[in-house]
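Coming up is one lone chain in structure tokens, specifically the form predicted on its own.
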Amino acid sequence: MKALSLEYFKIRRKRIWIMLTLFLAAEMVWASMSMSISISRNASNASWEALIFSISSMNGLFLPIISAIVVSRICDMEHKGNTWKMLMTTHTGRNRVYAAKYICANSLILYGVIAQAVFIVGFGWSKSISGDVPLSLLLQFALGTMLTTLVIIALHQWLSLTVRNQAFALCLGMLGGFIGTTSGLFPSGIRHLLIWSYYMDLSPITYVYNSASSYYVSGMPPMGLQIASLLLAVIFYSAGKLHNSKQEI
């Protein structure tokens, strides 16, 4: 039985990494269209600042349907397989398999980034994007995308793990993927009430637009926006493993 569950992982596994990287590929794909069509209509967009807002702004709609399709796929095992009963009869306690859950789901949108991070760089030299690569805003980019993720899979994998029906964490990502995309039209009062904002809100380029001109604005994400961040996660992360352990398996 054992063995029969780690050869379902591994498989299980193997289909999140190529579902990930397809969904990765597509938004790629969409960004160097966009960058090509706005750079071949005005050549000041060919900057590493607008690469990487571009970037941010597509991750509001990427990235939280991402998050909870692999949130789902690693939780859903344990409700189709009814794993939890055979996991008790191990060594390995809830709170470490929810613990390894949140882990391995980070680590595979910290792929995600990091791929993303690479194709920034690549596309830039591709198409000659004058002045050195702006490291210091990569790492930001990174930070705060890994930042925004982190609340959002605590919060996924707590729905996930609680409810059986995954539809209801799929549609909460693609209410968050909406809300991501749209949530440059909000007041600040309440966009920084809704996490998926986070993804634009804690990358460090902002686009400036008024009646006599527009610009990219390059600087460090707000820390109280990065704090919030990390509180909500730990928040919604011990809510959700305590509410997990108390749940009858």
Given for the second form:
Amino acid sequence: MKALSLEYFKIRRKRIWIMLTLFLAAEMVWASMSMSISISRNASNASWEALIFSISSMNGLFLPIISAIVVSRICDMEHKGNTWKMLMTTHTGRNRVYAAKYICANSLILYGVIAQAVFIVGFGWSKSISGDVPLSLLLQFALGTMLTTLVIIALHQWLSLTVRNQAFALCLGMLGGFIGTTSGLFPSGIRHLLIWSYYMDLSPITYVYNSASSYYVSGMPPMGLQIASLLLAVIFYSAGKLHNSKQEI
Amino acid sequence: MLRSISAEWLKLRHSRIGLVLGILPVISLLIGCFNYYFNQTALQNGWYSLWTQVSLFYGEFFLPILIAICCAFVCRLEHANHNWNMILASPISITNLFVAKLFTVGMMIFAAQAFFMFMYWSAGQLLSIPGAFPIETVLWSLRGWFASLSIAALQLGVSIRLKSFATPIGISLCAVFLGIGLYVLNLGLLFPYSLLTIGMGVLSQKGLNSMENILFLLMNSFFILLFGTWSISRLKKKDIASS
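Could the form predicted in complex with the partner chain be shown next, to go alongside the form predicted on its own?
First the chain shown before, then all remaining chains and molecules of the complex.
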């Protein structure tokens, strides 16, 4: 707990919250523009399902890059300040610092996901979307997004802490964003191998289109994928922690 | 000046930045080709259709972020171990220092563009696209590179100002979306990130007439001078935050 509070203490002047809010604001402006255009073309597009699906698909592009930036900033300060040596002289073990950084990064993204859920409700009310606010769908959306984020942050933390040069971690973030955006083009067999596509795959809304019609289907995301992402998070986290603890400073 | 440039190259030794410069165009191209291959019935315009698929993500998202990564990368060593103090105390002019960094980033982006064009040509050959290779795409790529210089001038200023490696890249991501917005509003000539979209013919393959081409070159030159002057005068007048 102390290690975690120290992580927040270390980033208190780094303005990561503000940066995250600005990135999400850019995403939300884009989402609201695209939804407004879509509703003006066809009033039937004004549905909670369409709104949640639109945010999930945009998360595939934005969240990998945002996660890479957040994790890089949290990890790079230890490289820049040569603070690992200092940390090793204290009672706090390397694994505890690793866990604190992981929780800190995830909590920052959780703040972003909650902000997205609030945006969905706010935008839905402003456009007078019919029906009650689908709390259960919003909860599943947040859960699916966070499950994917757990894996992606574990992967980035591993890379950002073991490779001093943050260009590689940010490059991976960009590749992730690219794969997340284009994942819809891949067959499901390939898509399920790419964690960045899980923002869409773990969304409670699916868009089904065939030659005759296209419509949104809501339902619980596949349990197998949820378990797979949890397992991947554990694997990447453990591998990163082990690698980091064995690495010479 | 030449010594400043060679010093910049020396700093890039063993950095494996070439890996980053190579991976992003390759992935953009692979997915673009994949999409082209499976949608050939809808994409009937040969080489130009392939260009729309391969350049969309590369020109719109990844090239601006790649420029930001390169700019942050060439400033990375100066931000570490109080190196700014050493650099600013050495007998080289700040203008030389900035121009050497801009030149280095320019060469890196030129290499990425050349690699991208080579792969575009190879992909076209592999997919047996009928017709001759369109020379306009080389011009678009060169125009994209020139627009990259104005983005690089801005990003270099930001990367010199900020110690963080990741923040300038985040700023670049936000600027990309602002650039798309301005392009849609037909105000693309007023923002370097939209100039890249216009120059590379990413969203429209109509091509620019000679007047538009001159305007494009003038605006880019103006932005390079503006951001260059801003960064140089800031380095001359303000204290640098060295860690």
